[in-house]
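Listed next as structure tokens is one chain, alone, in the form predicted alone.
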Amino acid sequence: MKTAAKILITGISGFLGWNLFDYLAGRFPISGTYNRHRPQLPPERAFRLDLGDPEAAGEIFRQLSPGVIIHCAAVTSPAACLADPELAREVNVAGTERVARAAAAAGARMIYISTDRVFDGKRGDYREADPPNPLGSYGRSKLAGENLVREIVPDHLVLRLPLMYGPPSPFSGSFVEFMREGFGGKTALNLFTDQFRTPLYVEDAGRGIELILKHPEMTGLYHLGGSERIDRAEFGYRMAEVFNCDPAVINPVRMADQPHYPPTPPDASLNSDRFFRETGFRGRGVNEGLRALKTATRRKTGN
């Protein structure tokens, strides 16, 4: 079974890659790649990979002989992709193609991490069969990556994930970091009442991917979102309640009233019924995820 083979995660210095590596380490033989920021890991567990180098992925895959590649490495900031669409194309499209070709040459299974932002957000509750229509450079680049993986890698799985939150990596965090700063500094948090997602606690992404690794028959396209559709402002109020913060700093605003805000899907909520039917696993709700984050924070800080 391929789950007995080595697993290689790209992008382990990023938020998802780091948390995924941390969750899967000890469960599977695993190593990872990084680019600019080297994690504090043994040299046999972390390898530098420049996705702009046409030969680098193939060289690393030949060296490590992974049976499964989980491709997390990407420019994940929609703002950064909007500001530099060429960078988004080079990393998220050309870089993904290089990883896909190396995976196919190695005969490896490839799990490609995509996003809910491949949809335009006009209706929400998106299923795998719904046609994508990304609004921005980030969503377009990730959709192009999906298509390349499908074309190039015979044994592949595309996993669309939503907005995620959880403990930060040593080099990057999730959107809750700026919210915690706002609560801590008692500065206004402008949070949208008309932008809906299905936020996922990052450990649940790890648990879902662990099930994928244990079921090599799972192929094709899956959605894995949290179990609640929620707007940004309501998420902030839930976080204030769980973390005992003052909700008065939250300023509910409408994205529709921000004329210069970058194109963003108003409702990118994911329907994850297919994943649930095939695995029995569903991402936890927001309050439960926030309580898990609070526990993880206390464990890390000792408070």
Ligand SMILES: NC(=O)c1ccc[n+]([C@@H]2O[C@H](COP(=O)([O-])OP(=O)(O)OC[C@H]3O[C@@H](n4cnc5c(N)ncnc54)[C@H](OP(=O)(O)O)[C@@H]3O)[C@@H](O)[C@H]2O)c1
Given for the second form:
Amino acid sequence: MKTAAKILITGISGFLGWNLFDYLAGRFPISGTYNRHRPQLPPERAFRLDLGDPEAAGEIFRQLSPGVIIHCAAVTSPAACLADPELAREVNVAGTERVARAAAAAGARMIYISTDRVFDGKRGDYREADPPNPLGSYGRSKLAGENLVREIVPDHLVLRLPLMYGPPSPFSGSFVEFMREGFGGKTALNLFTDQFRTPLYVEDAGRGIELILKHPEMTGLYHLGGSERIDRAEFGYRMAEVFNCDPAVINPVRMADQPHYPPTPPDASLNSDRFFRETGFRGRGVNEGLRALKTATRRKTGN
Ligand SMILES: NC(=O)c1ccc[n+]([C@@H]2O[C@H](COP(=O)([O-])OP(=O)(O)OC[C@H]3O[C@@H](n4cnc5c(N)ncnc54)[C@H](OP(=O)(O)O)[C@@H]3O)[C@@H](O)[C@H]2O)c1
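Having seen the form predicted alone, please provide the structure of the form predicted in complex with the named molecule.
Below, the chain from earlier opens the complete complex, with every other chain and molecule after it.
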């Protein structure tokens, strides 16, 4: 069992990494990396890692000797990857390769966080055996990262996560921040009725990864989505209901009617039966997740 091994999370200044760190820190010996945004954590918990530096991943393994690395850090905005595919390649592909080589050399386990955007979304309900076909440079770079991890690291697990929501990190939030701005009248809330996902409350990503850490025999490819397939507009209506906002500000629109919208999978819903079969764990549904978010927000802000 490697569960007592030190765990290193890359990208703890980001939305997922921050929430993972928050959830796992009381349970495992954990530290994390950031690049441009240093989180307010004790110095023995947070280390700078620039994935663009060819030496940095090897150096961090020499310094910290993690037994497990959870690789979250990436350029995550599909628009940024579309605008600068070279950056996506350097960070998401070459950077992942550097982490993978360092993990393999150290004999560490690597958990690579991937995305539902490796699929073209023509069908939905994707299982692990379904062939990926990413539409944009973000999805392509993440899929290339998956393939490198599979080739390089003997003890690896690739975890494809869907669209996530939850409390923001001090530097980066989820799409619910955009929705909050819309409900607050700061931005138009045009939400697609024809873009389907299986959104996951971010704490459930933490719970799923906790199980992975406790089960070193789990290897290969897993999907972990929420238990509901839902379109963006319906998500907005659910959010209005739970957070007592005015649903009338939602403007339901069709992605298919937006000629200039970047290529985006219409239905990237994940089938997570394999994860459920092997662990007994399923991500919660949207209303339950939103209620948990409301409670977490009240705890943090006192509102
Ligand atoms: N959010 C979602 O809904 C979602 C869905 C599916 C999969 N994922 C996957 O989950 C992971 C985390 O996503 P996220 O939403 O948490 O992203 P995020 O909020 O944009 O955070 C990205 C993280 O990567 C770090 N990073 C960026 N460039 C770097 C570089 N050159 N060197 C080192 N670190 C770098 C950032 O560090 P600094 O800020 O310090 O520069 C930050 O900590 C990604 O792998 C993403 O593909 C996310």
